[in-house]
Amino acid sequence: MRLKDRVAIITGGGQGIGRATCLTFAKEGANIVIAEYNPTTAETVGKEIKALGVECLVIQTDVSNGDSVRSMVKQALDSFGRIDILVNNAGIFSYTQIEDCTEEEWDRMMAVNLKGPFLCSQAVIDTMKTQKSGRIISLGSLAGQVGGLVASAPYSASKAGVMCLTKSLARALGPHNITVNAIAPGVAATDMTTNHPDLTSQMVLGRVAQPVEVANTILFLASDEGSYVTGFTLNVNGGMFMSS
């Protein structure tokens, strides 16, 4: 039970990698806060979590809105009294070509994918500093490393921003025993990639990731086993992109 009695906030926990992370953490003993824009899907996951013998709180949250985020964190503290782990998973995706990208799409992509992790991280900092411990893990992307093979420019840019934000937070929070890391998935079998072109020929392992495989990597960074890793983006892409 690597996360026994710890409290984890997971944004976008109602589906895909977020759902897999919620269930993986719950099996390791963590109590879960699902911060989800769509509470219907999150409630279903919440029932699965409670069946594993831990507590789960579902809070409808717009991660792009500071008031919504701060309210979510307050409710989590009111219920559990502490926050040990934050997983910034919530995000949106698009394939839009640069010449067709509207200002509204750019702004929305940045608001959810980049501003969201900033607001959520900012909202838990005081609590983690008081505890003198904490883990923040954000979802970057292979697209943010290579400029997007099929993903849109705003999506790719937002994820590159997340991975740089990770380094900034790690530098600021390290002295308080708070680690901050990111992972950069390639293509995973989720609803978000339903219409994604087949890129398995570019993957050394020859297949897309299952959500639980990404969740297991997040678990490593959230657990004591990852206690000396900070400011790092870990590739989880089946060998599709190899960085030094």
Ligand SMILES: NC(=O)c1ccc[n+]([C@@H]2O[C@H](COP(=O)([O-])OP(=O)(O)OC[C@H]3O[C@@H](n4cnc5c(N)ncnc54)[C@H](O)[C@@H]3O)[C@@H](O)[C@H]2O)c1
Second form
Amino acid sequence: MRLKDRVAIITGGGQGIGRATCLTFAKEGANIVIAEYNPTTAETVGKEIKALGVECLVIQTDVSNGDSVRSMVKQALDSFGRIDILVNNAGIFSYTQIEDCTEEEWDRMMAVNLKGPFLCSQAVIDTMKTQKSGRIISLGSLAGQVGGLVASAPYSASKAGVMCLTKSLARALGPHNITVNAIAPGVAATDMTTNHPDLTSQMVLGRVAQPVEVANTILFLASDEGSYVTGFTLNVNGGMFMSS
Ligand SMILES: NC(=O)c1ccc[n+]([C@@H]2O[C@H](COP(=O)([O-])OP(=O)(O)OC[C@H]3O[C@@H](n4cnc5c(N)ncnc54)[C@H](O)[C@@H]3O)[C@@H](O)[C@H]2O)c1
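Could I see the form predicted in complex with the named molecule next, after the form predicted on its own?
Full assembly next; the chain just shown is listed first.
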């Protein structure tokens, strides 16, 4: 039980990597707050989590909206009285060519993928500072490291922003014993990647990731084993790209 009695907020926990993270954390004893835009998928995952014997609060949240995020964090605190872990997982994706990318698409991508992690992190900081401990883990992407193999420019740029935001937050919050890290998946088998072309020939391991394989790396950064890691982006890409 590596997260026994800890409280974790997981954004976008209704499916894919977020769902896998919810279930992985719950199996390790964490109580879960699912902050998800889609109430139907979130309720289904909420039932799966409760069946594992921990508590779960489902809160419909739009991570791109500050009022929605602050209300979600308040409800989490009202229910659990503490927040130990925030996983900034909610995200949206597109393949749009740069010539076709509208201002609206650019703004929405930045609002969900980059402003979302900023708003959620900002909303939990006071609580984590008071607790003198906390873990923030955000989903970056290989696209944000290499410019996107199939992903659009706004998606790739938003994820590069997430990975730099991670370093800025790590610098600011380290003195308060709050670690801040990112995960950079390559391709994981979720709804987001259903229409991806086959990129497995570019993966040293020759296959895409299962969501739980990404969740397990998030668990490492959230658990006591990850206590001295901060400001880091962990590649979970099957050897598709190897940064220094
Ligand atoms: N799947 C991959 O190969 C891959 C690769 C690199 C990075 N990522 C990142 O991992 C994260 C999870 O990806 P996934 O593949 O599980 O995606 P997914 O599309 O399967 O799930 C995303 C979840 O986020 C939720 N969401 C979307 N907008 C939201 C909002 N405004 N507020 C709250 N929730 C919202 C969706 O409802 C959904 O449940 C994303 O940030 C994604 O960019 C995924």
